[in-house]
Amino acid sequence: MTLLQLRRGALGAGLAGTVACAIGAIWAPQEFFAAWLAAYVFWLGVPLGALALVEVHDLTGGRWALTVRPGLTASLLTLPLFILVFIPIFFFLPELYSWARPDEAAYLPNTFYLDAPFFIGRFAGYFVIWLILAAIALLRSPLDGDGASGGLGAVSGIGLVLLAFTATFAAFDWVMSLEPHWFSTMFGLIVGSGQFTTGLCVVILVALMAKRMPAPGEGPPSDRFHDLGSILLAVLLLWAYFEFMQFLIIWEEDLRDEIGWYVKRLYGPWGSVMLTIVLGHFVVPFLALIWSPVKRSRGALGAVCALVLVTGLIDVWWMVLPEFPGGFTWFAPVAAMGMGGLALALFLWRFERGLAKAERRIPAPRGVRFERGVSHG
């Protein structure tokens, strides 16, 4: 399957899913917006995860970035899409957030923060910062053959702090405030590390499937994918640490105002979902990635990334959907398909253009050319 065919398929799936959700929202607006919000939080990890990876590389260096550089660039260029797809939520805030309903907000102590105009203003502020950071990342000097960062460590250090700060408060605003009486200082770190994982898995999968000429100094493919697998293992360990520490602290304190959030998610069907997340998003990938041959194999590493992406989406559903009476409905997978299809189509369009530029920039040896096909399996 070529990139063009994949892009057309993604666009078709995205439009079909979005139209189906829009029609269904007429009869069940709350179920639609809950699913749309979950899909949004998950897929936003593509550009935000890419931005974090660029900032981290500028601080640490390494040849691994040469392998995923086209994917990182394409991911960053999808960021404006996520401004547009959030706009419908602004007009239906009471469907999602109890603090946006005057009769319920009257009993909240923090209405100065949980306020619709301030909520929209913070959203705008987050994206202004993210767009500026993305523009800096896109306009900076290209990597040299050794994967050097071009002396941007100080700038990227500030950018990484800003990204962590804004992503944390965005998670507070969009997800944690669904339950306005509950609070956890680690919640933003959990959501942010999950989004980082999403962005990393997407660029790894694209690098695995896209056939292209190696850039100068990039090194053997097995070494490059081994490095990327090691980074994925470290990010999964970080996510698991945040998740476990939040659970441990709240469960040990056993306070009525805090444990209610977990009670909704540990019993009944959602308890089985949590077990699926633990196994698929950490245990199985961890056991696979500590084995070096898995990280050097395209097929094995791709399977791990696909598993992490699927369970990452399930994890977002687990965080968002129990807050609503309808819980999991058909809107959840269809919204994820709709928004993900649109994001993937835009991503692939930018990625293909990036490959074309690279083909013109790097002279291939005689008899060798770039292949923009995608192999599966």
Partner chain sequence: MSTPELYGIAAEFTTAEAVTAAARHIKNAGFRRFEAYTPMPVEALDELIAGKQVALPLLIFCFGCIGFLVGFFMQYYLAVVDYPINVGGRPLNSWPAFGPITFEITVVFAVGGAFLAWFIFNRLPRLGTPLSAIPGFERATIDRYFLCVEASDPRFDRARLRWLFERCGAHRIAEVAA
Second form
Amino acid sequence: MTLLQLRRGALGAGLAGTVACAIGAIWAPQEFFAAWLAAYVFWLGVPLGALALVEVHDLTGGRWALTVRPGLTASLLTLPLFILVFIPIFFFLPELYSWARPDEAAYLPNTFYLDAPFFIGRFAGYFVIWLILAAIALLRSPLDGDGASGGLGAVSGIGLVLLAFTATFAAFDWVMSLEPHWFSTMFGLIVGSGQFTTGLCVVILVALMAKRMPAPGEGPPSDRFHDLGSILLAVLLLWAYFEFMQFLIIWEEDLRDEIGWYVKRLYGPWGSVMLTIVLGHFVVPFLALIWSPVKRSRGALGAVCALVLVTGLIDVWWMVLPEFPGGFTWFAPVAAMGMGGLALALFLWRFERGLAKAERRIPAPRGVRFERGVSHG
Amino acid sequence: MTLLADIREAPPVEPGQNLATVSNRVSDIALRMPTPRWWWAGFGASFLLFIILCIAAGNLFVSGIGIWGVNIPVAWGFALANYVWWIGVASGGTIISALFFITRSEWRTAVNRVAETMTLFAAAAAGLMPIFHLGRQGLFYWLFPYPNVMGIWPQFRSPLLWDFFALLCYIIASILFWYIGLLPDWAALRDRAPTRWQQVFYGTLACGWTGAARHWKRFRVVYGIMCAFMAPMVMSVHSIVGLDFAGGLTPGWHSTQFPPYFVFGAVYSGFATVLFLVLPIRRLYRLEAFITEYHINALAKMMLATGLMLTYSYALEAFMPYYSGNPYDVKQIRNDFFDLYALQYWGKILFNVVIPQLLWFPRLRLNEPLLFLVSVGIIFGMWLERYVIVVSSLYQDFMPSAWYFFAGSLWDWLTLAGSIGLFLTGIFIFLRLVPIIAMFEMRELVHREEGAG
Amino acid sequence: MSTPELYGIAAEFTTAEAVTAAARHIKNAGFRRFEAYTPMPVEALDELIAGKQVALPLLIFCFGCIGFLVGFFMQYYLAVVDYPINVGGRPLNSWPAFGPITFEITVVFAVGGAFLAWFIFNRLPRLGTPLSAIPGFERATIDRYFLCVEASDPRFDRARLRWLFERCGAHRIAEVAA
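So the form predicted on its own is up there; where is the form predicted in complex with its partner chain?
Everything in the complex follows now, all chains and molecules, and the chain you saw is the first one.
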């Protein structure tokens, strides 16, 4: 399969999924929007995770960035798509959010924050910040160097602070406020680390697949994938830590205002979904990644990333869908496919151009270049 | 205002060092150097404080907890604030040593020994506090799950018991980790020791280490694995300290972000304490060739980064009560802002959030007196943070009839000062007897630099 | 050729590169029982002498697993079987609440196991090695590199080894008494 075929396939799937969702939405708007929001929160991880990766790399350096550079650039460029696909939600806020329904909002203590114009304004604010950060990252392209470091320095430091706050409040706005009585200070870290995982897995997978596809030619040495595998392991550990701590505190306290969120998600079918997430998003990848050969093997690392991506999507469903009477519907996978297909098509389009550009820049013996990268690490 | 460009200018080791100079310079401090006058002065002062701790503890054991300022509802006074403060310093030291070993950060090499040692003595100071805090200190062994005639067991669902286990396991693991990392250096001291007692002393500690290639290989394997365990362990330890609070229903404590919030604070105070120790040590012992501006810069940057994470937690702590609309939580945060302990609250913001922003500027990061003062400010600010968390959440609890104003008594302050004495006494002994830089890691670094340059 | 009272022949080198090259020669010459003594870990020697250490990480992993089981089932037994008590309606098997202690005990078993296993694998502590007798060996922990071929090696041959060491640029060569 060539990149072109993959891109066409992605575009086809994206359009088909989106159209199917749009038609279905006529009969079941709430189910559609719930699924659409879940897909959105999941796929937004691609640009946001990439943004965080670029900035973390810029501050700490490391040769791993060379491997995923084209993927990171392409991920950042999918950001504008995520403005477009959210716009329908603005017109149907009451479908999703009970705080947008006046009769229910009357009993809420936090309408100063959960209020439609303010919500839209915050959305605009997040994207202004993210677009500026992405533009800085792309224009001053810290990833163009030899991979040892970037040089944005303080800009990336401030960028990460802004990203942390905006991603946190975005998680509060879009997911936590689905149940407006429920609150958790940890929630931003949970959703944020989940999105970071998504972004990381996507760029690793693409870098791994680039070898299989004719476009980029020879691949980099395996120890760079080893580093990426270690980063993935660390992020998964963090994610699991955040998740477990929130769960433990709320479970221990068993307070009326808080435990309801978990009651919906721990019992019945969603309980087994949670077990799947625990196994697929933490236990299995953890046991695989602590074993060094897995991190060096393309196939195994790719399988781990794919597993983490799939369970990451399930995890977002598990967070979003139990809030709706419809629960899990056919919309969920179709919306994920539709939005993911569109994002992937855009991603691959930029990715091919990035690869072509990289090929032009690097003359024949690419091995030399990678060696330089190693000596810098 | 690039943060990284400047770091490149300072090398991790000054040029002109070789394997022999590394070993001689560092081991001579422990073996041959006459005890400097500043050491006697510092040790004397610390030991005096330590004696104060003994007196304060003695009085506590005899007279009981009533000599402190605690009373219902502020039952967790200084002891708990001090405990969290010290365990934070300890955790920070392990994070520096273990986490940054895994990330292969070069700047860790010169400071990891100081960080690990700091961990041990801070953990010792921390461990005393909850025991002091028990009304009947002699019965602390009830926390162990040991078979007893009453046929009962500790309550495993309580965060306070988790805390006991966490601290115990953490101290054991830290000692093992510290000791195994020191083994090759004990051997170097043994082999360079000029006097018989030093040979016997360090030889015993070195356990017959000779630097065989098979031993080194296993050393690297084991050390790497230990680091991989210590880094999550230290996060868990301080998270459990966070759970002590988050597991209560008290407004201001029951917040899901407490575990990472406490970890951020711990690492923050750890960096500040390492800088507080390293800045004078490198000057007093003239170790500028090994602890270079590169290290100072890196530590200052890491300190700034963790400070920003802590700022994130402070911000959420202030935001969430208003979002949740819970009247008790709102009252709590308003108390923090405006009420009796507002001075302490804004003090922590000043020392932990505002002043450290100076570290964005490379020139200020390398201004040692300023950096030292900022670090001291952070250490103090972290104590204030814990004080505010403990006291401000308790003094006006759900029942207004029980509202109470807490202030530390003389014995509270003496215990705090004494615990600093315990910590510093330990550090001074370490400065005299233990290689304060991991020599073999330094040799590796020097060897690599020679190869590169 | 091996004499019972001889432990081996040791050579002193001044650089890590020299000792690595010498170790490679010795290995290529068919010797198996030899050991290098260096002031810091030399990565190239790992493969030549130490090989892969598979057992140690596995053992530590097993220690961790044992710690996990001990940690969890201690709490399970004590809080569910031996002294069941209802705490605010929480289930007897409060597994989320057992998590922290389980984790700590897992880690302390793994770290403690690693510590013990390391000493046992290395046959430490010990009072000294026969090499300690050769003059200048104390610099093996400072800045010199030693390579010692033991007399128990089936191919052990004094003259040949001396010749090999000299060719490899040994600084000094010494016979080590058992």
